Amino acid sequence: MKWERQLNIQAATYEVRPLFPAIAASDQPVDTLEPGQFIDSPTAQFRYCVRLQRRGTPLLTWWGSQTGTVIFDGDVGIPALFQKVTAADGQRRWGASPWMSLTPAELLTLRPGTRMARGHVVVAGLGLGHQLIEVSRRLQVKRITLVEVNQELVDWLLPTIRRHMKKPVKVIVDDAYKAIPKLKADIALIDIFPGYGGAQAKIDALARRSPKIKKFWGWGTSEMSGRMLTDR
């Protein structure tokens, strides 16, 4: 599928990978959730839940600077991760906005990376995993290389992303500005930004710092600028 500004998907055809399929869906706040409708991470810093998306209720997508609209004819279970954050009175509360989903608009905004991804592949960022797992399901890929700053997070969804993987994956718990510029790949796929867009000097940057890497793809960054490729 192809981004278009208005998407109708039939809500059976919407299939994604949920991490833990015991979970029940909710449309309620995060922060209200009941038992057997979340799983948090040992020190509940992370919040793993399904979202429910009502039929007919528009979800927002973008593309590059565009931004548009897709609707589903059902509801749909969509995978989301909740991280928690300061509040202005210095407490700690889960974020507004999930830190990330398996929305129409990530997975198509992470398919244009995931299709460049040939050799030992650097993935930056573990999110859900999505990119990660579709990554290891690339025949040309032969080595892959997951690098996140958070081992909480490493620790604790790591073990089911694996069970999707065809490709085993070799883990650097660091921040991907001091570890990328260390290693050697035929193309690093970077998801670490806050938001979409607006990184390409960020990548252009990480790409000077490391000279044993070929190619460079940034989220967001791609569509924004035009260069699906960032050359070393």
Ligand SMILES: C[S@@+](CC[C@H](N)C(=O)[O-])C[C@H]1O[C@@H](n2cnc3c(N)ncnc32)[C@H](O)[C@@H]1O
The other form holds:
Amino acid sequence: MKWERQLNIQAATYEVRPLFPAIAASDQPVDTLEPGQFIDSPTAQFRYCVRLQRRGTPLLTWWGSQTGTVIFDGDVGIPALFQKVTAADGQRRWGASPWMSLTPAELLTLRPGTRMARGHVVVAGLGLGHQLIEVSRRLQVKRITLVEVNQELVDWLLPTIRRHMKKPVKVIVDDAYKAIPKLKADIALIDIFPGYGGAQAKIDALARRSPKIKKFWGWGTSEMSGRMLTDR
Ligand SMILES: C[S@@+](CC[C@H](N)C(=O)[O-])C[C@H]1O[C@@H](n2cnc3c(N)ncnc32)[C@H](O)[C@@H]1O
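To test you: the structure above is the form predicted alone. What is the structure of the form predicted together with the named molecule?
Up next: the whole complex, starting with the chain shown before.
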């Protein structure tokens, strides 16, 4: 499916992989969820929940510099991953936006990178493992190296994510900006940015420091610039 300013999706056809199928969907604020509506990581640094997107309620989408909406013809559950952040008053609270959620906008904007994956692929940023799973299912992909900065996230979610993967993954727990320049690969897919767009300069700089990686793709950069890849 291609991005359009106004998308209409049949709810029954919107298939996302829940990592924890027993979690019930809710549209309540993330900090007021009831038991059974969320699962927290061991030190409660991360929360997995399923956002209830109600029939007919518009949800924001984006593509490059454009924004739009998507409407479903029935209720859908959208898995989401929140991280605790330190608020202005010093209290630890769930971030206002999730690190990752399996919305149409996220899936559509990750797809251009996934379609470029072949050979040895570096995937930076675990999140809900969506791109990692999709990359692992491509015949052209031979092996995968994941670079994720957060050890707790890897220990907590990767065992569940691995069940959906078709190829083994080597894991490096480190800052992508430090670890990636040491790697050799056919392509690196980078999704470590909290917001959409504006990462092209960071990707270009990382590519210049990574002489053994042939191509780079960064989330949000290809639709933004019209350039699909950063070639070294
Ligand atoms: C938006 S999520 C990735 C979503 C993922 N593409 C998916 O399909 O589910 C961003 C991830 O990058 C990680 N991250 C953030 N900064 C990082 C860095 N400097 N190096 C490596 N990982 C980082 C976060 O911990 C988070 O897991």
